[in-house]
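In the form predicted alone, a lone chain appears below as C-alpha cells.
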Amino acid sequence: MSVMEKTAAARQAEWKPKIIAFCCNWCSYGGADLAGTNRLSYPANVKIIRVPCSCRVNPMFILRAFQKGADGVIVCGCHPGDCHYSTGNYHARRRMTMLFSMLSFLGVESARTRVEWVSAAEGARFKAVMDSFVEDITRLGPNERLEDLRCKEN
C-alpha cells in the first residue's frame, strides 16, 4: 500500500458526514427537543434548521446545502393529516418527490435525501431516524456530485 493510499484510507476513517435536517417547528423540532430532554443522543454532525412548516423548505435550500458541502439532507415534518397548516406536509411531499427525481437525473444517490414524518411526542423515533440516516450517509461516503469547489476550504 502506497503512502497516498494510506493517507486516503486514514482520511476516510476519520471522515464524518455533514447532515442538514430541516425540521418543522410544530412537530419534528419538538421531537428533537424531546430526544434531548430524554437524554437520547443522536449524532452531533446533524445540524438542525428550524422551519415553520415542512412545506416552507424550498428545493433550492436542499440544492444549496449540497453545494455548500452537505453529504445528506433530511426534511422532517408533521405526520400527514396532522399539519398545523392543514395541508403543508402534502405540498412538501409532492415538492420533494419532484426534487428527488431531479437529483436522481443529476446523478446524486437517492439515499442522500429523505423525508420523514416525526411528531413532537416521538423523541425516540427522531433519534432512530437520525441514527439510521447518518449510518446510510456514512456508508455512501462523501458527496462530491453537487459540491461547489469555490465554497470548499483549502
The other form holds:
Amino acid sequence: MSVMEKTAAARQAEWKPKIIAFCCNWCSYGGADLAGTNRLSYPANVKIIRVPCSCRVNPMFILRAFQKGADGVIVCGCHPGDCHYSTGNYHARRRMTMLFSMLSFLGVESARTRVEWVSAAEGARFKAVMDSFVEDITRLGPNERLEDLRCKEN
Amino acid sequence: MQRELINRARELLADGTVDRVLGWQAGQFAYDITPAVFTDAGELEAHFVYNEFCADNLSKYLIKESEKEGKVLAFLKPCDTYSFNQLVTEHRIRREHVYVIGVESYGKADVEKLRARGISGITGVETVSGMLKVHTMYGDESVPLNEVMLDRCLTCKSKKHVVYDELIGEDGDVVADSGRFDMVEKLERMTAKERFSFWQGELSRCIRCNACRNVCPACTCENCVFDNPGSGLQNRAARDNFEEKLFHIIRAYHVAGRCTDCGECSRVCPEHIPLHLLNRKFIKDFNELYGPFQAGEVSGQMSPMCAYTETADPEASVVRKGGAE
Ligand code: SF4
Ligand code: SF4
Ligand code: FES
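Next, give the form predicted in complex with its partner chain, keeping in mind that what was shown is the form predicted alone.
Full complex below, order starting with the chain above.
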C-alpha cells in the first residue's frame, strides 16, 4: 500500500459526517435543549441552526448548507397541529417534500434530507432522530453530488 | 388565418373596442418571430403575422400592456390562455384591460427540424391540407407538420382555450394521453447515480443567459433572486457544478405550482436543456401527492404549494418510498 493510499484510507476512516439541523425555536430547539439538560448526548457533528418556525426554511437554505459542506440536512419542527404559528409546519411539509423530491430527481441521494417533528418535551426523541440520521449519512458517505469544491477543507 | 386575424383586429380598432393589438411580427428572418404591439391598420397590414412559426406565448407581455391606459387586444393560443389565467390569478394582468381572442393552433414548427431536413432560405410558411408548406428562396417544400413540430407541441396538454372573449377558428379539448410525463417516469425509474449523470450532462451546458427565466410567464418578479448582487449568483455563468444545480433547482422551484407547462423555457434555451422535465417533475408530484392540478385551468385557483391539508398530506418521507438511495 502506498503512502498516498494509506492517507486516503485513513481519511476515509476518520471521516465524520457534517449534519445541519434546522430546528424551530418553539419545539425542536426546545427538544434539543432538553436532550442537553437530561445529559442525553446526541452526535457532536450535528450543527443546529435555530429558526423561528420550520416554515422559515427557504429551499435556498438547504442548498446553501450542502454547498458549504453539509453531508445531510434535516428540518425539525413542531408536530402537526402544534406549530406556534398554527400552520407553519403544514407549509413546510409541502415545500420540503417538493424540494427533496426534486433533489432526488436530480440524483442526490434521498436519505440526505429529512423532515422530523420533535416537540419541546421530546429530548429522547431528539437524540434518537439525530442518531438515526447520522447513521444514515455515515452509511452514505460524503456528499459529493451537491458539493462546492471551493468550500472543502483540503 | 392570418388574414382573418388582421381583419378582426382592424374592426376592433376601428370601432374603439381596443386601442392596441398584441400579436406577432417577423424579425430579421421569417422564422424569427417576435411579439409586437400594433396601433393602426397600416402597421397590421405591413407587419402582423400569424403562422406556424408564431410559438411565442404572448401572455407575459400583457403584464406591462395591461397596466397601460385603454384596452389591448391579445391573440392567445390554447397554451397561452393557461398562462393568461394564471397571471390573472396572481393579479399580474388587469383582465378588464384585455380583450382576448383565442386562436386555434395545431402545433408550431421547429425551424431546426426543418434545417435538419436540408430546408434553408425560408421565407414563409403555411398549412395546406394538413401539410406544412414551406416557402423558400429555392422554391416550395411540403412536409408533414407533425414531423417538424416543436417538441413541446408533440406532447401538447390541451388544445382548449380556457379563457377568451371571442374565438377565431376552432376550440379543442384537453389531451388526456399527451405522454408528457413519460420521460419524467423514465428518469424516476433510473438509479440516483444514473439520474445524477444525466442531469450533470444537461445542466453543465447552461451558459446562464437567463432566456428561460425571461421568457417564462410564471417568472414575473420585478426583482429576481438571480439579479440580486447579494445572492452571489447574479447574472453570470456557474463556477462549479453546485451552482449549475442551484440555478436550475431554484428556477423550477420558484414556478412550481404556477408553471402551466407552456414549454417556452425549453423552446428558447440555446443549449437545448430539457427544462420542462424539471417543471413536469413538480407537476407530476403535485398531481400524485396532493391531487390533480393544472395551473391556469381557471383563474383564482390556490397553488398546490400553499393549499396544504392538515391530515391528508403525506410526510416528506414519501420521497424515500422508492428506496433510500
Ligand atoms: S435558457 Fe438554457 S442556457 Fe440560458 S440560462 Fe436557461 S437553461 Fe441556461
Ligand atoms: S417554467 Fe417553462 S413551461 Fe413553465 S410556465 Fe415558465 S416557460 Fe412555461
Ligand atoms: S413554530 Fe415550530 S413548526 Fe412552526
